[in-house]
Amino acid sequence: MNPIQKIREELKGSIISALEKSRTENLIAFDAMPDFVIEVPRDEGHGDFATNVAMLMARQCRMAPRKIAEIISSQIDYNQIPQLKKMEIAGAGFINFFLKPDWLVVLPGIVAEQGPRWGSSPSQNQKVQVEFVSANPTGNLHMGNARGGAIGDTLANILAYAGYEVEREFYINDAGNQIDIFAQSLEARYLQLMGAKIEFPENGYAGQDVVDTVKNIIRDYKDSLLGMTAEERQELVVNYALKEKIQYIRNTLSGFGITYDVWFNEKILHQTGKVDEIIKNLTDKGYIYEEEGAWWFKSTLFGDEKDEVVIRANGLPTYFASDIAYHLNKFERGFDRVINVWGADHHGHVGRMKGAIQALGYDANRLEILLMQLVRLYRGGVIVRMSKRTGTTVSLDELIEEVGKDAARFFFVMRSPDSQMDFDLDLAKEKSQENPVYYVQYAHARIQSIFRQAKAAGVLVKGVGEVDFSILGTEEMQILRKIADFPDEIATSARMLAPHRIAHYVLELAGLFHSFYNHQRVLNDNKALQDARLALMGTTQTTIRNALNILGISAPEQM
């Protein structure tokens, strides 16, 4: 058990005992124990922990919160919490707890024992699927895909670290209208490159990547497609292109540090009749009706502004129809929670998708949608809209090539997904402490440099069990206090689906280390202090490395 959790449980037990004792002595009267929290105050001046229990009890106790807080405080037995130094009542009735400085000295031993698992939680006995990126296989991966990839993969890492059984999935949109248009675009380019004078489809895919794919088709098939029917030709070129594009997506995302457990093909839902089944299922339940030749899902029953078409008047299912079938498939596979990372442009799709899940008899809260805002690239203070290489939008490949995987991932995950993001290409390449990912990695490398210096000087680095940590000063204790928060930060990030919290956390820990490093010397003439500081450095390095691993970023030993 980590020290934060242990202290929390001790404080909670003491508060419950104090309340029961106060009721027995008729100091206060209440029927039910409130679901109060023990939290870490943002302001260090408010103690190490604080509770809101007095405010929650005010109504049923018919008493002012501060008075309740005074009664609780007077009944708490300090012997139950050996590390408790004092209590203070603040504001409307918060109880602030101040601990003795040495409560953190057990932490290095815990970190050393857990190593790469430091910060993790026991199994939650929940199976969670995280689906992210799922880009249409009709073009290159762009900045939205890049941000979704970093957010989704980091979130999956956090959930796994927090004790969930996690499965990453990519949904391949290889069916429907966009694939038909893609096939027509490929065929048109093939015929044009073979000398035919034909018009390119008005709504076709006109990118250079389509031309490049068609050139590969011509290399492999030459003019043999000319003798085919249009239907045969389109089927061949689109299957060729999809195979090429999906392999490109796999390779690019792998270079971005992302590996999926499952690649799910949309066309399987159509081939196996699952889309037709879902329409019949919802029709039988009374959630689908016909109007003007089309079939509509009653999404307004679930708070949507208007009902949504699932079968067009031409008899073809919409993307929404296959998406309902896909999400039913997810729950039928036994996931307790299903998490999707979508672009903000899918905002209108959230309510109707949750409504469909509810209509199918599942708890809509088991489907969680994380929406992310747009990314704007900057170079030299100017927005970058086009790739120098292709003349189209900048691709993920080009971004990785320019700034590297680590910087790209850190920058994308550093901001809350629901905030628009400005990505400064110049800053991402800087080897300075102004660059946040460099700043964190440099902390890890600096600590390794200290250990190299110690080895060169013949200093024996003692195990944490041989070190007296009570000798450490205020700056060192601030670092330990931050390290103690790590398991809680992971658990909170998992609960809130907030991967940016881990980036902020490791930045703050790196900042505390750099400040300490600039003011103090780890290797010094005081042997006991040197031993304690070296052990602290090992504890700090492990925590930084674990946080970077969660973010999918390397932890270099020298820079």
Second form
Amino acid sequence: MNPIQKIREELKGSIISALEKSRTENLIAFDAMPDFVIEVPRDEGHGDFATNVAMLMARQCRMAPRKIAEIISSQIDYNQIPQLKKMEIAGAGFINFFLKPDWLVVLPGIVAEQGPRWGSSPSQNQKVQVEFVSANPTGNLHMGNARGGAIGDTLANILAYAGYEVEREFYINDAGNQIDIFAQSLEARYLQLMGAKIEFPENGYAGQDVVDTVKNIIRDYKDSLLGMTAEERQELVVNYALKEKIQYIRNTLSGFGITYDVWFNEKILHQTGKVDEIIKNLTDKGYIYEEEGAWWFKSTLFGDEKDEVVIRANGLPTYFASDIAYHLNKFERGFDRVINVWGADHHGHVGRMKGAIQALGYDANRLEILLMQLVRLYRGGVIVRMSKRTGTTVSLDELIEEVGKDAARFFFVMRSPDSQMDFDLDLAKEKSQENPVYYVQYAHARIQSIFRQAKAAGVLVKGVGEVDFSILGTEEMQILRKIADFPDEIATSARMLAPHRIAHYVLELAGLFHSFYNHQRVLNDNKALQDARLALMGTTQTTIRNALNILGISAPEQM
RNA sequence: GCGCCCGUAGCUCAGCAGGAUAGAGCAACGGUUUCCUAAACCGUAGGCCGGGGGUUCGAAUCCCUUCGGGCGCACCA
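Now that the form predicted alone has been shown, please provide the structure of the form predicted together with the RNA.
Complete assembly follows, chain above in first position.
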């Protein structure tokens, strides 16, 4: 257990003991122990930790909060918490705990021992799947996919640190209506390039990437497709294009630092009859009815506004039908939690999806949807419409080329998924040097530089066990305090599905380091102080590196 | 019309199941380098937390209402 959690538990325990003792001695009367918190006050003058327990008890005790706080304070057993120096009652009835300054000195040892695992929590014994991006394999990856990629991958890293067994998955929509249109578009382009005068489908994919793909097909197959039936031809071109697109997606995401454990094909669900099975299953359970030739799922039973079609009048299943089969498959694979990162434009899908899960007999809470608001792309102060079909927008690979993987990932993950995001391309290009990611990376590189200087000067960096940390001053203790928060911060980010917290955390830690660096010298004449500071630098660097690792951003040793 | 997200400093945004005096970056202004990387640091200025009610010891946070912005409400995915 990390030191912060440990001391929190100890403080909490001692308060409970004090309260129970007070009750036994008839100093106070209460029935239920409130669910109070041990928090870190924003203001350092309010101690290392504080609790609101007295305020929470005021009502049931019919006693002023400060009076309750005094009773607790007088009954606290200092022997139970050796690190406790003093307590103060403040404000409306807060109890502030001041700890002996050396309570954090165990931290560097823990960090050094855990290394790359520092920040992680014990195993939760739960399997969680994170599905993200899952872009349609009919076009290039756009800004929404980029944001989803950064958020999903970071979230998966956070969950892994938080003790979950995590699998990353990409769902390939290689079946259905869009694929048919894709096939028709490819065929039309092929025939056009081969000289036929035919109309391009009205809703077809008009992007240049389709033309490029067709040129590759012509290079490989020449005119041999002309003699085929339309069906054979469409199947060939679409399979060719899908293979190419999926390879493109895989490569681009890999360049964005994202690799998946599983690439799941929608088509398999159709081919193996899973979609038909799920319809039959739900029909047997009475959740499906027929109307106007189509089959409807009763999503209104689960709070949705209207029922949803699963089989169209033309006999073909909808996307929703295969998605139900897909999610059933996920649960059958044994995941305790299934998390999907979706764009806000899919939020209408959430209610009925959860409804379907429930209809199948699973707890709908095990399916969690992280909705992220859409990214609006600006160029020259004007919105660039994101359309997969026109292919006029900036793609992820172009973005990586222009601003770099690290800056792009940081930029996307820095903001809460809930907030809509304007991505100003001109700004991103011009100001890439001012991106906050460099601020953090620079902190890491600076520390490395100190170690280089130390080595050049023949200074041996002592192991944390041989160093006396009590010599460190307030700035160093602030850094240590922040570092101590790291596991908690990761756990909170995991609980809230809030990857942006890690970005903010590491910015704050880097800020404390830079401030310290500008005020104090690590390499100096006071050997004991130098030893302690060098060890602190190692602790800081490991924490920054681990945080950057979670964010999928490199930790350079030199800049 | 109904549903979801957002509204916090000039701009972009944090603010962890309500907590003490609301924070950061950028922009502005003024400083810091014979010394471990100035991609840094320090300081100044900047706010009716969209408006209005309510809940309570206590609200940026919860509830209601209203205004403004985004998204969704297909036999598309």
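What you see is a predicted model, and the numbers here were worked out from it, not measured in a lab. We call the rigid core the largest set of C-alpha positions that still match within 1.5 Å between the two forms. Numbering follows the first chain given and starts at 1.
Once both forms are overlaid on the rigid core, the distance between the two CA positions of Ala69 between these two forms is 2 angstroms or more.
Annotation: Cα of Lys429 displaced by at least 2 Å between these two forms, core superposition. After superposition on the rigid core, the Cα atom of Ser22 is displaced by 2 Å or more between these two forms.
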